[in-house]
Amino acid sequence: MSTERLAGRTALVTGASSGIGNAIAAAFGREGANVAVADIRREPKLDDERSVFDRLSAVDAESHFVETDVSDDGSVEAAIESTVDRFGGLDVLVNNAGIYYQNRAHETPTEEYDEILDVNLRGVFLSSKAAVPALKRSDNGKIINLASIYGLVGGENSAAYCASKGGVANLTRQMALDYAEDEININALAPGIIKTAQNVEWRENNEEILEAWHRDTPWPRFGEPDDVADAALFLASDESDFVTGTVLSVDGGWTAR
């Protein structure tokens, strides 16, 4: 049932069109905020995935598409600046976009390392960067960063996404010290293992992965993005308003080893 946390309030979600960012999307707009989808693509990865608009129209929330590469600047000031001037000011910022690879270090294609720290690590500093000046307007001011478990512990075969999570991490803690004053409070989620377009190939057809992934995730099933969803929006609330510079796992267990 919804109670309207987000009444309204504006959020912006990069990489809202699947996945978590779809789930997070939707969350925010059951709960009253208009909500600004910027994404490379309008659609969901895969093609039994509910479209983010479908699940805002459900809900009767305005929603605003933006299409956005979270690494190149002019794309992200220009999704701020039109989010802004469609619904008069930016409140929440969901920092979700990112893509992932797997290898080892050496055996890492330079151009891959770039790729995945350009939209993994540049996308949250580029967004965060254009949306600092609107958030300071708000009186309800947050940031949410999409780190992983790969940012807080080591992962096998996973050289560039556990250096770009891990750098969301810590930039996490640094932003939030910075505009404290400004009174927006900056935390980021560590998801774990959760069933997305993502990594859907790995779950159906790596028994090798799938098995690993289970002994490593205490708790008896692998994560939804609901699960995620419902975090980010107490992060997005009221109700955290004196949380700031955290990063809460939302892991089933995984980091508690």
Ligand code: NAP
Contents of the next structure:
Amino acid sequence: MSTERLAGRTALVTGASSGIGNAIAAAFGREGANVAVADIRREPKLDDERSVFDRLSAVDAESHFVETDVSDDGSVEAAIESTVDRFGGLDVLVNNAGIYYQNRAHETPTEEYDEILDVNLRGVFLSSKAAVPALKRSDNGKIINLASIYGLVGGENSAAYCASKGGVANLTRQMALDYAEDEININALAPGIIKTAQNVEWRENNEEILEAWHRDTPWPRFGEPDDVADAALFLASDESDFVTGTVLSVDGGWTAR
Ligand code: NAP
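Coords for the form predicted in complex with the named molecule, given the form predicted alone:
In what comes next, the whole complex appears, and the chain from above leads the way.
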């Protein structure tokens, strides 16, 4: 049910064609926002995922696709520019695009480390840098970064990913300080295991990892993309106007131990 919490606002969500970003974009559209979908792909990754554009049009939200690689500064700048041109401004940036490969440090090819850091951390930096001027012009400027439980605690077999998400968590705190005087709220979400394409292979085909993830998730189920979208909606809305520099766990209790 819509409560029009984002009526008249414009949001740009990176990686919004699939998974968590898709759910965030749909929730923002339902609450009245115009939504720019900035992704390297247009179609969702999983066969049973609904197109974000169908979800947005079903709630009469305006959508705008901008093919974007968040690790490329020119691509990101063009995405922000085209969103501002299309909708007249930008109020909310969600830095959601991210990738995950499993490896211990000594087994991680340097190219893989660079790729993960480029998308997950450099991407957040580049998109935020490009968006700040427009967000300063907004009366409701918000940045929401997708960190992870693996940005708050270590996780086995995930050296580059943990390095990238730890960076996202602390870049969030750092930027919150610099832009508080401009009244731009800058926060992060730290999801636990959320059922998306990012982990489907392990959930479906790796009994050992599945068991370990259930053991580490006190809540009796894994998360759904909508669980994260609900938290993102709070961070995008006026209800979080005095919340900045925080990393909110959406993890079924994983990091409560
Ligand atoms: P997902 O289902 O794989 O969706 C990510 C989307 O981002 C895909 O459409 C992907 O396209 C796109 N993308 C990848 N690289 C990109 C780039 N360079 N520029 C623009 N778009 C790009 O992932 P998700 O599970 O929803 O994850 C969303 C965010 O939450 C990520 O930052 C992730 O690390 C974080 N997170 C997820 C979980 C979880 O359990 N799922 C837990 C903690 C944190 P391609 O697939 O074609 O590359």
